[in-house]
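Take a look at this one chain, the form predicted alone, written out in structure tokens.
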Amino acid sequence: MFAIYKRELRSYFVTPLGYVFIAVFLAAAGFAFSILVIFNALTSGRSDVDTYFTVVIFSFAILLPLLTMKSFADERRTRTEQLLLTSRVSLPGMVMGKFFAAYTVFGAAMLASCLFFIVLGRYGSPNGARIFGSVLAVFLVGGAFIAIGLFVSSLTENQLVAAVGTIAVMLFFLVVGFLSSYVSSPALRAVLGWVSVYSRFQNFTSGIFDPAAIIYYLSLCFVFLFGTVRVFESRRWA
């Protein structure tokens, strides 16, 4: 697994994909953090972090496709996914390896953006354990959505296909709780309710320590893992 995770860090800065995605981060988290964060701050007294916390969730459904687009299908498409088959390094382990190499990517650049809460000390009064909170879900929220593309990614030998299915999969999990509303169904709802990405987010920016969303994060992150696993199985014995 360690080989395969230095081979995909590595291919991250060795193509501009890796400079680019922590460029586009680190400039529309600043955007945003400069104007619903810092201009409020300055101008009521408050910082509206949890706005600001949306936005990044909601960045990740055309940010995070940058990151996994290429992880299989290129694989696919190069025809270096026998390789990897017939390789000593198991299944599991082959797709963990592209897992971590881009949640480290991922992670680099959230890391980076939480230097910009050191200007909103200076300015405003933040809550901290709002703004823990809110970075542990943002955490857990990327590691799902990487995991969504990286099972899109082992569906197809097109990084563009793989770029809009994994936008579209992520949209769906993060709008499916707006739509509770509009659904006269109880049961429905509550399906709704519970799929959502985004409502169980809210409890985060909320200051609401929550391990039931916790596990749910993981959970998601799992069962994608999961699939994409089961899709190397089939495809290996196929």
Second form
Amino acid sequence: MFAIYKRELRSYFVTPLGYVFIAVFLAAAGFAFSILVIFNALTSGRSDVDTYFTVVIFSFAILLPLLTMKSFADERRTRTEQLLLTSRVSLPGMVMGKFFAAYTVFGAAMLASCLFFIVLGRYGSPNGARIFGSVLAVFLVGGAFIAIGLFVSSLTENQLVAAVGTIAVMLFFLVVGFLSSYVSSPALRAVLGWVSVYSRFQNFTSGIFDPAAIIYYLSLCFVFLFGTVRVFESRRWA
Amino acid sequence: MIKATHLTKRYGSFTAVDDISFTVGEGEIVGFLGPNGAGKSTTMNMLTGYVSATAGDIEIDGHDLLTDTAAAKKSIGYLPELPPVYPEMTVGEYLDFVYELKGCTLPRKQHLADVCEVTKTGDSLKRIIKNLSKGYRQRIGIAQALIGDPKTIILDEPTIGLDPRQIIEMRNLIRILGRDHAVILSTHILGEVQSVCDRLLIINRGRLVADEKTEVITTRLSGRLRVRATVAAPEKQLLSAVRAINGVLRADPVAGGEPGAVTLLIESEPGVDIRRPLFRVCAESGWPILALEQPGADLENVFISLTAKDPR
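Which structure goes with the form predicted in complex with the partner chain, now that we have seen the form predicted alone?
Below is the entire complex, every chain and molecule, led by the chain shown above.
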């Protein structure tokens, strides 16, 4: 598993993919931070941290597929997966190696963006608990998104299909909660609200620590990683 | 080393491999021969654990592939049809990766150097695989298969896409490997098995149609002599004259003759060379022989006869 992790991580930085991902994310986050947090603080005295984190989570929904689209789709296209699948590495080991590699790149980008708040802390007194909670939530949602990306990537050998499919699934989980205001059935509304990644995320940005959300994000991550393993198992037996 | 019993693979209603059993021992190079789509790659994919068999058992070096997977896989080196190399890596990085992937415990530096020496890949460890030729990638593919010193080597069409010089090098390499490994190689090139394999498994439409030593199959055919003759003569008279020659088993006209001439395929009894009597007969009647050739007693004939009479 560690061999796969290492190779995968290296390939992110041998190809421009890793750099592009981190650069574009930091540019987007930096832009959102200057407008929503710093500019608002200067003009109205109120910085809008929760909108900033919303931008962060949506930009990951667009950018994370860049990291995951290749992972299995390309291995399948170039047949290098035969090497992995005939090696002694177990299927879960293979999937986790890829997961942690993508997560490392994502985590590095996210950590770098946290430097913004160090700057903020020097010039003002931000609400530390609220920011910490939001950052934690982003780390958890990121894991779930990467798991979704790996799962979709394992279904196809076309990177583009993998990327677009991943964005679609991620956006579904993000915006499904918005639908609830258009649904009259209370049961369906509860389900939509429950599934929504974003409504739970809002708890964190408004400073509420929500253990149920943490468990939900971890479960989402687990379900899709497990699904990925199953995809390979079922292909082997097909 | 490799023991496959009643191996079957079905994709839905299509049976790709149908009840194949064979064994391959140490120090043996076995050629897996069949037309395209006969089930060669599917069988190899099953042997290496890439796909699972619908039915049947595979034992590698005494380890069952299904229940003792890790130990069985450790004993296999596999070169798939396309060498599984990552184009953005250098050769050295790639071999290092495979070493770690296989969880190899042999002393790294020495082992990788040995593998590179056998496959002659040591001189370009720093080159990026993307920029290497097909033949070179194939050699890296073999190097990859040899890492971890597995007892059995499975090569899926190892010479496909190589130029003639590379093919010769590859065959020499396979012969070297055959000394202390059990090697299975698949191919649809008959000359290849004739030059490197000790034994042949011929597969057609998923079924095993022959499992014999290469020389047994070759001699089985070379016992009979076949001659193809083009003679400028009236067909009926020529046929009766030729059939009257001592030792001729059968003579049949075949298509593709020149105008005004007849082409015959003549089969004679073992040990009888009918070319001289044929000349005499034709000379007496004043029929000029335009062409006379002996189609080689090669595997092509065995292969065609074996695969053509398949019941399906």
